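One chain is shown next in structure tokens, namely the form predicted alone.
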Amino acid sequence: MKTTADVIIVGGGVVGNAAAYYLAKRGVEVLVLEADDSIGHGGSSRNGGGVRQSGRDVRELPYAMYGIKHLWPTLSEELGVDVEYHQGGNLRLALEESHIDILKGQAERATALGLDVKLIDGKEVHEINPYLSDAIIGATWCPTDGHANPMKTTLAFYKRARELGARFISGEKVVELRKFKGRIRSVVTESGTIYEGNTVILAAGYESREISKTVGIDIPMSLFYETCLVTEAQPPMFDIMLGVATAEIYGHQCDHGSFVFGSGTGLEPSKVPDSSDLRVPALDVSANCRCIMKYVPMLKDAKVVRSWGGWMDITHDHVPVISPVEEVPGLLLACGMSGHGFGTGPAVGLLLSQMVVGEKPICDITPLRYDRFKSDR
């Protein structure tokens, strides 16, 4: 087995797979190491499929907007897999005036960067989507937002990257990085195998924190548990992505009629941080259903056929780290996605490939640098 490559990517989620694809497309030799036996086992397959720009931190907006304008519309054709991308727009809903204040601030910051998003009243909300609760008093409306299938997208990047020559090894957990003459050189796995490359991209979710510590880099982030549920198939209602001002729920109707919702209960911080524990707490599904019914009461009789959960890597400021590491030349970080990794995955993968080959990046990544967390005291 060959243990060398130009670029070694740690993590076989949507970000790692997208980076592998864009690098292989440029003729770069790529090796991807995935700790789990399956590809996309982490957050890439454990989310509700939102592909949005609205409601994002302004530091994320440039690459989120680029991806939706230039990458997502042709992704199915490019990868040879229907990733079920729909650009039906996104309503972020408000039930009270305090919610309107949140949405107003988000809209103002986004429009300042050129995003087409506006604050609308309850009447306009129901004109766009008559299936929602009459209690909704307003929302932001972003017509260029949408949704896609997370698992299909992640595996489509994997499939196409392999076709272009990228190699993937699953069940190979990385435990250590090593330098040679001050520069990144080796990746050591739990099996004792040592892989060598000129560049290492660390895109392993929360596990990136422990791995990066082996070369003296700490990324302030923590684990946060999120759950999703899917209903039985419903008659066609709407193709719009839904979110809410308080970020309690988000969801959409799939091609086959089921609704998928990602949601929280407020109890997540109390869950013991164990990334191997993927059980959905007993209280979560019922709490999430009650929340969904506040916004989409027409689903009150829909049966829940499946629920699942997963751990997100949340940075201290809830913004991803996409950055080279000055102290360790050759090391690139792509972690701390804070629940935003899927929708921006193609753009982040492209950014990483540009950083490797020395192309001008699609946007300025300075605000995403890891050293923004350095102490100012």
Ligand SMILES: Cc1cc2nc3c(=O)[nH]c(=O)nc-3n(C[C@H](O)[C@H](O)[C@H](O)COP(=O)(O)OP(=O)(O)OC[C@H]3O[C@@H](n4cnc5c(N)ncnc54)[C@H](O)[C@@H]3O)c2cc1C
Contents of the next structure:
Amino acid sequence: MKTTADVIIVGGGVVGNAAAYYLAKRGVEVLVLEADDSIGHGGSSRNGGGVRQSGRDVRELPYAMYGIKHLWPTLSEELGVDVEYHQGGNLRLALEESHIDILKGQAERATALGLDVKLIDGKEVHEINPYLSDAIIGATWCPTDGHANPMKTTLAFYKRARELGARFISGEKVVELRKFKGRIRSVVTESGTIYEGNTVILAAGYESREISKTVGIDIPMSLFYETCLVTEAQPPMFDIMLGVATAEIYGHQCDHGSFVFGSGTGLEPSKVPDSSDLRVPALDVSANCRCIMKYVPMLKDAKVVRSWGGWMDITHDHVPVISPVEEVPGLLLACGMSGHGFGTGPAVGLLLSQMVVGEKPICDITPLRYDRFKSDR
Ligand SMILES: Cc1cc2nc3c(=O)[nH]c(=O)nc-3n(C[C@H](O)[C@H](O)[C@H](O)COP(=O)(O)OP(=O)(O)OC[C@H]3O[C@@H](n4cnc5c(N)ncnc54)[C@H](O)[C@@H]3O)c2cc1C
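Output the structure of the form predicted together with the ligand; the preceding block shows the form predicted alone.
Next comes the full complex, and the chain you just saw is listed first.
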């Protein structure tokens, strides 16, 4: 087995797979090491499928907007798989005045960066989506947001990257990085195998923190658990992604009619942080349902057919780290997606490939550097 490549990617989530695809497309030799036996086992196949710009931190907006303008519309065609991308818009809903205040601030910051998003009143909300609760008093409306199928998207990048020559090894857990003459060089796995590359992209979600510590780099991140549920198929109602000002729930109707909603409990974290524990706590689904009823009461008789959960890698300031590392040349960090990494996954993959080959990046990534966390004391 060949254990060398120009670029070694640690982690086979949407970020690792997208980076592998865009690198392979540029003729770069890529090897992806994935700890799990299956590709896309992490958040990338467990998420709510939201592909949105509205409500994002201004540091994320430039590449979130790039992805929606230039990558998502042609992704199915480019990858040869229908990733079920729908650009039906996003309503971020408000039930009370304090919610309107949150949405107003978000809309103002985003429009300053050129995003088409506006605050609308309850009447306009119901004109756009008559299926929502009469209690809704307003929302932000972003017509270019949407949703897609997370598992199909992640595996589509994987499939196309492989077709272009990228190699993948699953069941190969990375435990250590090593430098040689001051540069990143080796990736050591639990099985004792040593892989060598000129560049290492660390895209292992929360586990990136332990791995980067082996070369003296710490990325302040914590684990946060959320649950998704899927209903039985409903008659076609709307193609819009729904969110709420308080970020309690988000969801959409899928191609086959089911609704998928994601949420936490709204209470203290219901699980001890442990990314290997994927069981759904009893509290989560009922809390999720109660919250959905506040916004979409007409789903009150829809049966929940399945639920699942996943862990998010949340950085200290809730914005990803997409960054070279001054102390370890050749190491690129791509983690801490902070619950937003599916919609931005294609753009992050593209950015990483551009960083490797020295192409002009699609946007300035300075605000996403890891050294923003360095102590100044
Ligand atoms: C319930 C839920 C709902 C969400 N909803 C949305 C949404 O609507 N929209 C949105 O944009 N985002 C959403 N997200 C967030 C999104 O899923 C993530 O930000 C995104 O999938 C991160 O992709 P990733 O490739 O960085 O990480 P992951 O998908 O977690 O991939 C990391 C990979 O690294 C592997 N790995 C870990 N340790 C090692 C190791 N030591 N060696 C080798 N491999 C390793 C893991 O097995 C995993 O496959 C949601 C997340 C959850 C959990």
